[in-house]
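Here we start with a single chain on its own, the form predicted alone, put down as structure tokens.
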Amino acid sequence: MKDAENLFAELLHHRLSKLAPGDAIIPAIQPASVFLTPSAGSNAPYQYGRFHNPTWTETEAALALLEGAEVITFPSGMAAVAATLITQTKAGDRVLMPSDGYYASRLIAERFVGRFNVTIVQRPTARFLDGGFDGFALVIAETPSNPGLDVCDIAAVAQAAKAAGAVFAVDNTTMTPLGQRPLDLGADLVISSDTKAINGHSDALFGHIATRSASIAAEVGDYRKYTGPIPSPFDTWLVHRGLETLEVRFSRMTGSAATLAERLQAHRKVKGVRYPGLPGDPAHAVAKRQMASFGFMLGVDLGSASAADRFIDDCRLVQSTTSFGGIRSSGERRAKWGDPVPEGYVRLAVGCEPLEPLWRAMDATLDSL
């Protein structure tokens, strides 16, 4: 893999060769639902807004680029979720999924899905290995777990699964490509909710899977073509504005988080911290060997729920939202929705307030609770 450093400059100058003097740097947003094609034949690059977009092409090739390989985009990460369900499994196909990741992901698999004569397992990710994969059509993973922050082993999952004969698709919404490469591991697939860190100004929805599989990118192109779950071109447009900054914001983020994950741990108001980059974290052994940073999201255990609310609520430097990965750190206290953690436990995300103001709020916070 290229560093980050020479892929983002590659990726920020990746149309250059494209251009003729007096083009736009900035790619086009196409609004556009139809184009003009050749009366005879159909070898126009675009044809209909169902198939196909300028906008999504430029966007897609930068994704591309940081991956590593082929992307499709969709209007959101669940989208992509329920992509590659849809395409990677059949009736009477078993799936396993972990039983500590991302709800809604269990929900849609479970709930639509699993109708059609698809039977779900659920597996805690710390655990993942646990019991092989013999018997699996499709193997997803969620590493670090959202909101746990658990980690498995991506290249001995990969290694398993691909010899029982099971795709692997890794969920790296929480790490993006910056701070951990699944398909360099192994992984068959990638999913990213790119609302998320990729994106970074909670303005759009976006997600996208990635992979080197011929077939699978056939399979889930042709799955987006004619079902239509396809992205608007402006939100398209923003996640390309958004990823070019992505390299600048991540390296805040995940270096911010590593400090106050030291400082959140020695406060006498924290009762327990949860991030991989901590010596003592039971992710940390595994976490070390396949990320190249410990990203951007830590989980603080203040107690109990009152606490824990109070925090979110009065730290005037850390917003109540219920996503994460955008340019301001926000906080939620998962349980309420049923996740597995404890009543009192804060799922913060850091965003790229400078580290020391970020602190102070946060430190005056705790001590007032």
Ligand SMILES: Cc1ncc(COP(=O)(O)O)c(C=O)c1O
Contents of the next structure:
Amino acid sequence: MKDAENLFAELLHHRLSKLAPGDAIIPAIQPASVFLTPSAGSNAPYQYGRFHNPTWTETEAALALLEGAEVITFPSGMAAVAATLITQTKAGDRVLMPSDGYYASRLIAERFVGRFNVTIVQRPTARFLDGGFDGFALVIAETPSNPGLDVCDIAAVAQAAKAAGAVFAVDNTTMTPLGQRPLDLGADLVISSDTKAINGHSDALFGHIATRSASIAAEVGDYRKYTGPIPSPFDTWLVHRGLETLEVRFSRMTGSAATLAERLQAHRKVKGVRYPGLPGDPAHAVAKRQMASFGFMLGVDLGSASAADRFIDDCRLVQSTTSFGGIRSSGERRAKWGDPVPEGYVRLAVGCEPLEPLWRAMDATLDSL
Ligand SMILES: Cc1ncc(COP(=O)(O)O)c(C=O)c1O
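I've shown you the form predicted alone. Could you give me the structure of the form predicted in complex with the ligand?
The complete assembly is shown below, putting the previous chain first.
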């Protein structure tokens, strides 16, 4: 995507205009909890560590550039999901969520937000438009959904949800702004778990909300300021560093995923592959319209739980981890967590290994099953 490439080139130099000779070219980690606020200084830009932090300012500026929106960072993706649910609902409201998205988002909505007379309704991502959005205060989509990799039409949902008076949020974790830009397609806010590809190095939990609505940004900012789900300055710094290589990593990961999807589909031990980039995939038509690339995640059905477990355990270049988006390829059999996918379905997150060694390792492991 040309726009995202230009933004990324700018992102790498975004601090330059603020630097004086002798300044460090990378941001500093500022762990201070308190800042000097003399009596004449009530407008000091930094006062107390729960309100602001100079390292947050740096990382939020970089993410804001990439999102084309105001960004509020959080200590995890779930903190960003919770902030969305809490700031965008009130007693008596109905919220629509995907029945096949990340399970913890549904769990916190039902178990905690539901206590405050907020009704949570679920709908599968592939049929997200069915039934319309009348009566919903908040609609949250996750596309492609984790782990099933179904997609919904973001522009169509945005139009219908807004006509019905709902706030429309998209969890864009599986794509990042380089692969898909929900705000450009009409979403009111984007949720991201930056623990995944944005940071990419499996060494920090992090999240953010991006929005072009000044009122949503102010509400979410106040929510963080007063309730306290704040990211640590060190993690914030790590994410700034990880973000700087996102474009290179994403391009390797998505390029490899596209090739691996085709090769895996043709392998005699593989029963089926879900990947929005495959022309025969049920998600392909919508994905082609709204995604700049088809992502780095694949769903590989190996037919049985034992074959899937053996593949993940035995493949030398696929790590068994319950996350995705890191530089190392990883796999997980998601049915073990109760996700609505076949027993032998492996969620494969393609990493940054050079393609051919990665394929050889996968191919050899599949042959041995
Ligand atoms: C789509 C999606 N959203 C949100 C989250 C939560 O992010 P975190 O683990 O950073 O809290 C995850 C985690 O896997 C996810 O996959």
